[in-house]
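First comes one chain, alone, set out as structure tokens in the form predicted on its own.
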Amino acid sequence: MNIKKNIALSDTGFVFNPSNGDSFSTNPIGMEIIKMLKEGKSTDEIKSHVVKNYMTDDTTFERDLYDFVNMLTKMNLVETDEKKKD
């Protein structure tokens, strides 16, 4: 899963989609991990610094992680596999 290329993410977690508009705010975590996602970092990768560096254990983390990429989905923020190849 990617975030999609053209999305704007602030030093203060405000996040903006060129495409249509929209506009979101996320806290600390949430940014970091759309940063990394923009990086094209793994789950792996993901889970093992937030857990690492976050009071939190696997299992809180892929259950928050679950929640947070759909959220991402419907706010039309993630590259889906088909979008790519166009």
Contents of the next structure:
Amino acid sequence: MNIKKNIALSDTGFVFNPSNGDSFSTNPIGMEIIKMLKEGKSTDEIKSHVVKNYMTDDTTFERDLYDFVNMLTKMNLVETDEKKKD
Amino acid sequence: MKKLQYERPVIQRLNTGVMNKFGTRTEYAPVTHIEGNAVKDLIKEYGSPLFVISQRVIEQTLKDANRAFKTRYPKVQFAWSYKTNYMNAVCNVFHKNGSWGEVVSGFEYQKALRNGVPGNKIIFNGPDKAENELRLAIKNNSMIHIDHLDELYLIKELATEMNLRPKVAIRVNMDTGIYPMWDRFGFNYENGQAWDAINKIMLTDKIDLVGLHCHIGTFMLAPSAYAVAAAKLSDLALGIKKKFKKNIQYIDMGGGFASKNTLKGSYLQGPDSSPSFDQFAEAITTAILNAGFVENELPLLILETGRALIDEAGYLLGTVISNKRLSDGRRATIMDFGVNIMFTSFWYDHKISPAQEFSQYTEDAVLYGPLCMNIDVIRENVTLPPLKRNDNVVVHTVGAYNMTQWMQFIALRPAIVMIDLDEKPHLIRKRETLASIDSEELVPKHLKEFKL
Ligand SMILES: Cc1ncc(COP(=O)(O)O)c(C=O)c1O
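Now show the form predicted together with the partner chain, given that the preceding structure was the form predicted on its own.
Expanding to the full complex; the earlier chain stays at the top.
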């Protein structure tokens, strides 16, 4: 699971896909997740990072992350050759 | 290290230059309190979902309506439309503030009497008045608004039999330029039915024609339609004066003023598109004042305003049951209240606010109710912060019709709380229980027992 290399992120939660001009806005935690994905972190690493730093628990975050990643895929922000594998 | 507040990750496509169908709404500003009462506390005490009614908002709205009419016309009387919200506590707020009662059934009539409204301050409308109900209304000297000829003949018979002179008005329907035209109630103006009915009443001395009534529609957005209606009723009143030398005591313009809700499909938000009381008052009073009455013979102006007086005073508090994704990727949030208790979501895009603080990030979502039915949709599209299970929301402007048209379907109906002028909540209707529903049911003896 990898975010496309050319996707641009701003500090204010602005996500831009230069290949088709699509732009998106995301909240701070969404930003953090996208950054970690870009750095090549695994979903497990992301999970332990978030649960350690935020007031949430494993199951809640796992569900939310799964949903968020699905949205990223739907929005064409994810590398397609690497079929989903955690 | 203190952990950070968690919010579900959200991402939303930005459509630059295109007006998206969700509009640019700011409704997601959180509403954590209603007149000093924390939403969380109210739900903890009375359960979720929960209707909350503000006595202060009712009184302010009624005052505003009274001011709009009384500064323009010498004799004005509001009569509370029971069907709009007949919780006794709500009715009594109106009665304590001078409103008479307007009822459309024997059940509502009895409710008004029990609340202490004197019989001669009750207006009895509607097509279905049973003989015993008419007898009671005649005995009580109530204002009976005749809907059809069968009723007129029945009242005439009862008057003879009871040796009393009933006070009546006729309901008039008419073309006011608004479609659909409500011509199923009362007697038509344009084709002469109304004038015929008036003549029938005037030519018997057994019945006293005291008023003329109309109710031209509901959620009316055009004050000009009221000007037409008021002119037509005035014309009938002046016709009666001319032919029979009789002054009509009152003109009753019914209800129908739009509330501050937003009709589905409307581009403008309700608060921006609904006319004010002043605009309706200006249209109606100008028409009557210009009709040609001698000054001291101006009829009393009665208004049966319903939704515009109560809608904004009502809130529905609810709780998130779950979130899911629909097959097309849209976010769906399931609430613990649905069309069973929010009937008006069929017509309105009700404003919905989260009841807790969030960051400024939002998501587009569909809001569903909890019923196992496809039609149970509260909002087809709404922009809200990322709500999670057990978060609370506040639905606005639900005071009209929801607490009378609600259905006991699948779920029990919730409690209703009224917040008084000192911001103290009072339970005014208990949450239904299995026992309260079952108490009306009977199971035949041969069906009482079974083995499985
Ligand atoms: C006779 C009559 N009066 C008053 C009302 C109240 O109408 P609204 O709530 O639209 O003001 C109604 C509602 O349909 C009605 O039928």
